[in-house]
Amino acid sequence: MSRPAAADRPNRYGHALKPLWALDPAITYLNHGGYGATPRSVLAAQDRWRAQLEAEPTRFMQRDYLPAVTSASAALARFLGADAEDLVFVENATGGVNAVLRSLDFAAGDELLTTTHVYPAVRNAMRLVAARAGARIVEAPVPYPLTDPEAATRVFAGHLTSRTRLVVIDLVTSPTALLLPVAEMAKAARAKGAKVLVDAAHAPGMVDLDVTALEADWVTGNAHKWLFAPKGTAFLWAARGAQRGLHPTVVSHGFEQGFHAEFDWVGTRDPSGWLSIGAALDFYREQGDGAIRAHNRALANRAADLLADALKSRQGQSPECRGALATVRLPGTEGRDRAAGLALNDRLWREHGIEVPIIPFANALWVRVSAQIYNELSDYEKLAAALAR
């Protein structure tokens, strides 16, 4: 598990750090939560792994790969407070969710419970497995805006029934940037006899994450977002009793030979992102570890206040319900849909050089900003001015 830095070092953060990334300097980048951004030093480590692979592909894949991936996943497991044998790599959190959902057996009348804030791709995967079994998806309407974490637990727990077989909970909701009290929600689900899958896509690097403390059967999350790893680097953690019968979405040579045997080898692939996790963890720690989390959360709070004041609008969450993402409602957008959001996103990029998502939710459009250590308050001032125009 990661450990907080001895002291925050705010003077190290801001635009002076931008050269550490390959980001276009002409773009004000406020969407780190979308796809992450990998530092140059981590990309260089990935290039070294690719060079080693291509120098002797057969030797690397048949002799070097498995020891290397075992070491890499163990390093990530330690950072997340897990035992090495309980954590494997996947390409993204959506893949981790699919692996769990498609390994479970449901029956007609069973219920799969999530919230109205669920990631759309995860909702689709739930729809697929539920339809095949005749099961039903229930979405608990967690309040939005959210100012009281306990309200989320109460609403969620109120939708648990004797038919609930699985709950899927976002630790940080993607469309609405809510930091949910997952451990409390999971505890309520387990008391009803339901299994718990936590979608922690945004959590590694954003919050101090100990996967074993979430009261879950499975936790999946991305390392390529807030933990600075290369794209396609994510994990799936499974409690010891929840590994039997769990299979990757691609079944290969390791079928029924154990958790790691199945997931570590799913066919020929470029493993350089997974194997570069050590470099990503090194970069994260060098930049401050716990100080990064504190800085980004504080910056997200300041950005939300600034935008809400400038637009005379409301925020999507209180500081207690926020990590390093924040949302603010755009006035006058009632009834606007995804196409309108994409059009505004494109206009901000073309006319102002700002990359930021505009997301439809609760019958309006919301701007969702990310706060990363290469951002400064002036970035959000620029966004506020553009939106006001």
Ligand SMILES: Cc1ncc(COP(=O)(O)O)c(C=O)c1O
Contents of the next structure:
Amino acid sequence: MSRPAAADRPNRYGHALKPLWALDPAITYLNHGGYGATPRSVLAAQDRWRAQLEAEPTRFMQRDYLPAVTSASAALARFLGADAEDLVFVENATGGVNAVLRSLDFAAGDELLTTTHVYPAVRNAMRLVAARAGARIVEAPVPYPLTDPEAATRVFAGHLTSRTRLVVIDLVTSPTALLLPVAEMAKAARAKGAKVLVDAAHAPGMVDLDVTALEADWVTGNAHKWLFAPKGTAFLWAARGAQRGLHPTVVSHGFEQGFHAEFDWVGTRDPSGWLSIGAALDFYREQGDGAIRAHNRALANRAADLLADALKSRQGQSPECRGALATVRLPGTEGRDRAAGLALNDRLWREHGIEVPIIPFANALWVRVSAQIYNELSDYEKLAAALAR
Ligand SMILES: Cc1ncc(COP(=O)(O)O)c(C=O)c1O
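With the form predicted alone already on screen, would you show the form predicted together with this ligand?
Every component of the complex follows; first up is the chain already shown.
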């Protein structure tokens, strides 16, 4: 008898899966989007790579590393619909964004366009390169809550000018959990002659990501969040015509010897996370691949409904503007700041064993929940009860 397809197996996801991770069973973990969580099988693969390296460091670094990293980045490229030549590993999306920004030359009067939902660390990197050149950062105020993807494109496109040199667009926004229509936004930017950098930090494993379909110049994203890779495993994809002059923030032996040569070796570091991408992809596929994405998005929708009903409050996005992350506004928190959000996060953790970020945006605090295959609806019920108190 053949095994039923993943999508046909009811209740195959949920708390019963949690032991596949090293997660503390006492904690209701609702922040998968924060840093990911690496399954035990992937950590075991990483341990094996480390053991191999440490048994003969010289041999490993000088002979084994290059073929291993070439094959690992090619596997990730295949998964993301890219050619192996066009995708390299970086340590995180912040690093991918920095590599691009710091490889570009801006001039006085140039504009770098992003949205008000941009990731704060990325905003800082933009500030640095803009300030050095006398360029200006423009942040398009994409509506929040967002219930219409076209409204996001419209507002964004309305801030493109003939001076816009570069746009930085988040595929899934960090503080507000919006799934943005990046392909349409990128198209509008290209039509104005701007270069396009997509920050897809959350996208791999959360949505069906084909990096080439975005028609961007550069796409960076994390494998350590929703794709279950070890921490420090991310990628930078560059269109063929956008690889020249692109350098890692750490310039090393491969300088001016090609995209892969520059990024594959950035000095001695622990490569075990990158090399474990095969194990992460295996785990992801064994757990259902597209079924994971569908399940997590459906669970995020149910969680958002449940929390909004319980708190008599509003959701930060409609289902078409949402991936596996959802935000719900916390009533009575007008004007509260980051410190108040951290204090509530701490209280939920100490008093209720719940790990969940509380984020200030649009003059209030919002709870941001992640939905991963080890979560169940009861996790959000527990959160709703704790918040109601
Ligand atoms: C949109 C966005 N960009 C960048 C990052 C940074 O990711 P990392 O810490 O892996 O660099 C995040 C993290 O949540 C994010 O949401």
